[in-house]
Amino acid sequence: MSSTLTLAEMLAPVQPGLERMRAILAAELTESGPVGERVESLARFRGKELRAAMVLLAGQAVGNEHPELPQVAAVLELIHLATLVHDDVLDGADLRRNVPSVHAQWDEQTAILLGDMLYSRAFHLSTRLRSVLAAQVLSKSAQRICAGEMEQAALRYRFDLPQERYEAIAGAKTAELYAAACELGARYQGDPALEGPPASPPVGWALELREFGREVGLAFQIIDDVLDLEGQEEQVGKRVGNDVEDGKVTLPVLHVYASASGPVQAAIREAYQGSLPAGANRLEVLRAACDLGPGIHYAKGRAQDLLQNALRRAHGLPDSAAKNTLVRIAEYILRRQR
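Single chain coordinates (the form predicted in complex with a further copy of the same chain):
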C-alpha cells in the first residue's frame, strides 16, 4: 500500500514545518549586489529536502514540535547545499539535477567562495537559535563529512580496506547529516537544561533516532554503491561505473577481492588502474575480470540488515503519523532501484 505514496504524500505530516523551513531558506538565499545573483542562483539546486523532513519527523515522532525546528532544518539544508557545491568542484561535475553546476555556470573560484559562504551562513543561522546545540552538533557533522571525503580520496585503490573503514567513510559522507537531523529533531529544546549539554552524547529517543538516521543513510550509500556497479544507466538515471573510474573500492568489490585468488585479484586491480584502450570502460573490464554477483549480494544484505535495524528502532516509537512516515522512508530505501 505504502509503495504507491509519493514522497510528498509521505511527508504530509510535516508539510507546515517544511513550508516554514523553505521561507527561512529563501531568506538566506536572497542577497543584493553583484554577489546576489550568484547566491540566488543556488535556489535551483533545492532538492527533496529529505534531511529537513527528518528533523521535523523525528521531532514529531517524540512529541517535540519546538517552534525553532524549521530553522534547525534550514541550517541542515544550507550545510548540505554547501557540500554539494564543493562536491561538484571536487568531482568536476558540470551538471547537478539537470542544471549546470555552480562552477560550470560561473567558475571554480565562485563555486569555492559560494560554498564557503554557505557554510558560514549556515553557522550564523545556527547561532541565532536559542540554544547552541544545533550549532555544535552540525559543526561537528560538517567536520566529519570533510574528513570522510578526504579519507576516501586518500584511500583510493585500497583493495584491502576493512569493511569497518569503508562504512566509516560512507557513513561520514552520507549518513552523518541524516543522523544529525534525527538527533536534533528529537533533542532540540532551545534550552540546555532540557536537552542536555551540547557536547554530551544523545540519550534516549535522541540516541535511538540518531542511530536510525545513521543506519538509513549508510544503507542508502551502500545501495548507491551497488547501483553504480550493477545498474543500467537508463534505470539508474545517471552514468554508472563512476566509482571504478575514480578508484573508489566499494563494499561489493572489497568483498569479492577478499576471497578471490591471486590472479583474479590482479585482474581486479588491473581493471581499476591498468592502462586501457581508448574508449574502454573500466566497469566492463571489471565485470569481465570477476563475478561481482556475490559481492553485490553481500552488500545488499548488509544494507538490508541496516534497514531492518532502523525499522526496529522506528517501530519502537510511540504511534504517530510521523512514525509511519519514518518507517515508510526506510522501506522506500530498501526498495530503491535508482
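Return the structure block for the form predicted on its own; the form predicted in complex with a further copy of the same chain was the one displayed.
Shown next is a single chain and nothing more.
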C-alpha cells in the first residue's frame, strides 16, 4: 500500500459517484432565511465523506453499480452530519474542523433542532429510493448510534470498564455507519426480491463487507481517542482533551489505569474529577499524573489488529480499483492526524 496518496487520490475510482452524491446532498441542504444560514454552515465541516465513499467502493468491489447508490450514500452522509452536530453538543466541543461548531456559533437549541432536521431529511430522502433497504438498515444504525451514546454517558468515570464494553460502545457510536455503508454498497439492488439477507446470493459479499466496515470504523474511533490525548489541535481540527473533560475513559487510559499502582490510579481519577489548578486543563493534569505512552501504544496496536482483520476480508474480493482503495483506506486510518 502506498503511503503517499492523499485520501482524495485514493477515492478517484468513485469520484463520479461522489459528485452525484454531493449534488443530491446540496439539494437537501438548501434552505432560505435564518434556517438556510444555519444549514449552509454545515458545508464548512462536512469533512472527508469517507462513509459515503465506502457505499460506492463496496458496490464497485462486488460489481454493484446501481444508479441509486449515490442517493443511498447521500442518505448515509446526512445521518453522519446529524451525528456530528449532536456530538458537538454532547461533548461541549466548540470547534469542528477548525471552525466554530453549530452550538458554538448559535446555541444548543439550534444545534439539536438542526441535527433532528438532518435525520428527518435523511429518512425522507430514503423514501424516494426504489427499495426500502437503505431505510431499514440505516434506521437500525441510527438506533444503535443513539443507544451507544446513551451507554457511554451512563458509564462516565468508569475506570474499570472492560475493553469489550468500550469496544461495543465505540462500535455502536462510530463503526455502525461504516458497517452499514459497506453492507448497503454490496446489497442494495433497488429491488427487494434481489436483496435478501446479507449472507445470501446474489449478495453474499454483504456480510463480509459489513464486518470489514465495522472493523475499519472501530479502528477509526480508537485512533480518534488516541488523537484526543496526543494530537495537536491545529492538525486534529478540534479541541483535544474533550474525552477527559467529559469523563469518557477511553482505551489508552483504561490500559494505563489497569496496570498502574494505587497512587497513580488515584492521580488519574483526580485528573478526571478533581478540582483543577489555576490555568490548567484536565488533559494537562492527566499527562502529569501518568505516562500515557504505553496506553497509546496499546490502543494503536489494537487498531492495527482490527485493520489487519479488515484487510484479510478485503483481500478476498475480486481484483479491482475499488478493492485497492478499500485496502488503502486502512493505511490512511492508521496514519491520519485528524
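For clarity, a rigid core is taken as the largest C-alpha set superposing within 1.5 Å between two forms. Residue numbers count along the first chain shown, from 1. Source: prediction; values computed, not measured.
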Aligning on the core only, does the CA of residue 170 end up 2 angstroms or more away between these two forms? no
Compare the position of the CA of residue 268 between these two forms after a rigid core fit and state whether the shift reaches 2 Å. yes
Core aligned, does the CA of residue 225 move at least 2 Å between these two forms? yes
